[in-house]
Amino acid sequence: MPKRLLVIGSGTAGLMVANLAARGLDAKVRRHEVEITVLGERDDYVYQPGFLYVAFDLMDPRNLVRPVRDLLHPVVRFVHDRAQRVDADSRTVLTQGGVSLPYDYLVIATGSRISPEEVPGLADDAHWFYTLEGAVKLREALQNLRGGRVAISVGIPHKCPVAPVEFTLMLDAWARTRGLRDQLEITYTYPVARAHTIPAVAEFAEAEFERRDIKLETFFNMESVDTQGHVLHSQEGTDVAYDLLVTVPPHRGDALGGDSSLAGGGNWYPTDRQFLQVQGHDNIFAVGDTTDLPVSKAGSVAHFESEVVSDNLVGLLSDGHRPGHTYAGRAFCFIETGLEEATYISFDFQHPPVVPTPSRSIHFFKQTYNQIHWANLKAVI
């Protein structure tokens, strides 16, 4: 009997996963000594990244959308449906459509979502950049934008950790090329004593706010929207009144993470930080957004992770040797800090990032990944 890789998530990470290891594994593959298969919810993928652009009107959205099956290494199989539970003293998964699908490994790679329902009133008058259709929503929005106050608000914890600064930022470039920067008042406001969780990035964003005459509010949680009178309410009392409301809705494990005993607090699950095991269980690996690692919720991180996970369980199935490649958790992201000028931060567990000045040429770096991303995912560079 072949032995099993389950890799659960269409995404960036269950993706690379799959893909990285069918290249480490073709020739078993082939033998039938191994299989490999993706069960995911949806047979399309969404490069999230580019709904930051279209949001300006800078990306057009059918081209960040590809079939899943165009994307897998042609070993692996695809299942088309949604993972309804995690038996682990089983090893099976069921589906929602009813499938039992057993495996001798298993990778969780099933991302977060947003969760405006948590801020009563957020979901009807806020609008966000975090799904498609909710950045397609936004860019109407923005087109009929004529003056104002603009209000950005960010919960946490959610993924794609500087898309909230570079969206302030790209906002105010945007504005100044339709002439409309001095009719808009522009308010960010963000949980914590600062303007981001990491220093660098809060030193970078509240000296480009003072000098882009931005205003800015923390310990600003999230609480209520009052829909009539446009006033986003702070848990602390604090009221920023909206002609626009933008959001970072605060974001959550995906519901299996509620359905199986696997995971903690938030439907994230508990994995560790070196070889990415979900604690108590050897053969059980999460990666990208769903861990409750203290790393950003990035595609990077995916990234990173992915190679790691897919090269302990190229040995583990080849001929079970015991995972040797350790994540130190790396991260690389770029920050788009206007329409043509761009800087990146890159850090891990023992160093933190630092914020380079920022440039056209890095700019130009971000613009050059958003196209190569597909050849990434692949694994074929």
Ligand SMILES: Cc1cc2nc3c(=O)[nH]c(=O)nc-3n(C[C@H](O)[C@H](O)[C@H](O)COP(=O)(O)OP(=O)(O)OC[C@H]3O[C@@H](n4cnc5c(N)ncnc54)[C@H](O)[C@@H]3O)c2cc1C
The other form holds:
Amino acid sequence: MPKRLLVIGSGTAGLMVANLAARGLDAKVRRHEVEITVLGERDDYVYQPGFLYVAFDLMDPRNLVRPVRDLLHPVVRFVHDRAQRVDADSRTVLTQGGVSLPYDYLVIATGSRISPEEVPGLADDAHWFYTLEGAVKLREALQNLRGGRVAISVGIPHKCPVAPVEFTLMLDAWARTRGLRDQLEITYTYPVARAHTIPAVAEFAEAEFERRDIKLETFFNMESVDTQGHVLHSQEGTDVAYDLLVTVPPHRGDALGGDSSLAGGGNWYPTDRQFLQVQGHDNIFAVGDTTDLPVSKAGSVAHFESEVVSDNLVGLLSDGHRPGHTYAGRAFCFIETGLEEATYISFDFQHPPVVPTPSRSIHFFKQTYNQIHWANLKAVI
Amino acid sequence: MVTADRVIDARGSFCPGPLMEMIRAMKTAEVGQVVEVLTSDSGSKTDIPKWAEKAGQEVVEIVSGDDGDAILVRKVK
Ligand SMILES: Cc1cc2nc3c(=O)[nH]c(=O)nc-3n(C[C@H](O)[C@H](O)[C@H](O)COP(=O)(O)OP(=O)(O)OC[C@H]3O[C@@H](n4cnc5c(N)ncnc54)[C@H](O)[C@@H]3O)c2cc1C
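Same protein, different condition: the form predicted on its own was shown, now please give the form predicted in complex with the ligand.
Shown next: the complete complex, the earlier chain at its head.
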């Protein structure tokens, strides 16, 4: 009987864990000693960081999507179905299609998704660039923009911590190149006392906003949207009137976690910060956006966590020895600061980030990474 | 000490975790109810009162203990 590794989710973390494990266990899989399966509700992979560029018509959405099968190591089996429930006692996952998949080790990589329905009216009147469809719709709205009040309103938690700042700074630069900036009033709202949860990013963003005449509203937690009058109300009692509302809605984890009684509030899995096991379950790991760890929900985090989990799984599935590789909270995010310059943050549990001066070369690196990502997913670099 | 209508244990979570827990709980609380957040993040003692002031809500008590602080806020509107 082969040992079974089952990965739920065919996004960034799911593909990376499966492909890295497949590289380490290739021979064992071919000898039928180990079986690696990915269970994904989507049979295509979408490169989400591209949405930011789609909104400004700088990337073709068709270039962001590839079939999952093409991105998986040949020894990995792919099941296109949705995980409905994890039964940790019997070590099986029940799918929406009615199939029961047994596992010895389970990796949960179900990501995070926007939840605009938490704010009444938001889904009816706001745009967002957090889904491919949303980014395409926002592209149309921006193409038709001739002036007026643009509000960018952020809810937390959300994935890619810096994307709202990037969008705002890119909007400013984009409007300037189109000769539109003087006709626009841009307001950025954020839920806590400053422009970002990470102090160094907040300091950087606040200075840039001031320099570029972008208004900042802090302690602004979206409560409801008056879709007739086009006014956004906050829980704190402040209002922002807009002609175009762009939001980063608050996120939640997939319902699977709650339905399986494994995840807590927001459907985030309580996760061990070093080994990334779901608390109370030695053979279940959570990777990527779906954990409750105090780290950014970012592709780079998914990548660094995948390396730790796959190394440990290769050890466990080879000779039962867990090598003891641990996650230290490592994260890396590029920050586009316009259309031609960028900066970045690099940090871990012990070392908070600093924000270097933006440059053209960092922007070029980011553009290059957008291509390299496909090789990274396949775990060939 | 005032008795809270709802207690949220946010110990072990970092800024802005405890503050966001308070904001979320206040959203669904009834006017007059008291929400208590237990926090081990030292920033909460300044963050939460600052938020309450902006939102026009009332901080009723802050109790410091060995394993963190209890911050109690009444929803007044
Ligand atoms: C606009 C935008 C810009 C971004 N920019 C950056 C950036 O510059 N740098 C960076 O590092 N990160 C960035 N990110 C974040 C990055 O895309 C995510 O953090 C990353 O994809 C997380 O990987 P994941 O595997 O946890 O989740 P995902 O990649 O979202 O994958 C989760 C997968 O699980 C599937 N799934 C969910 N539930 C089930 C179920 N029950 N059964 C089966 N399948 C299921 C989903 O369909 C999905 O395919 C950005 C994100 C956005 C939206």
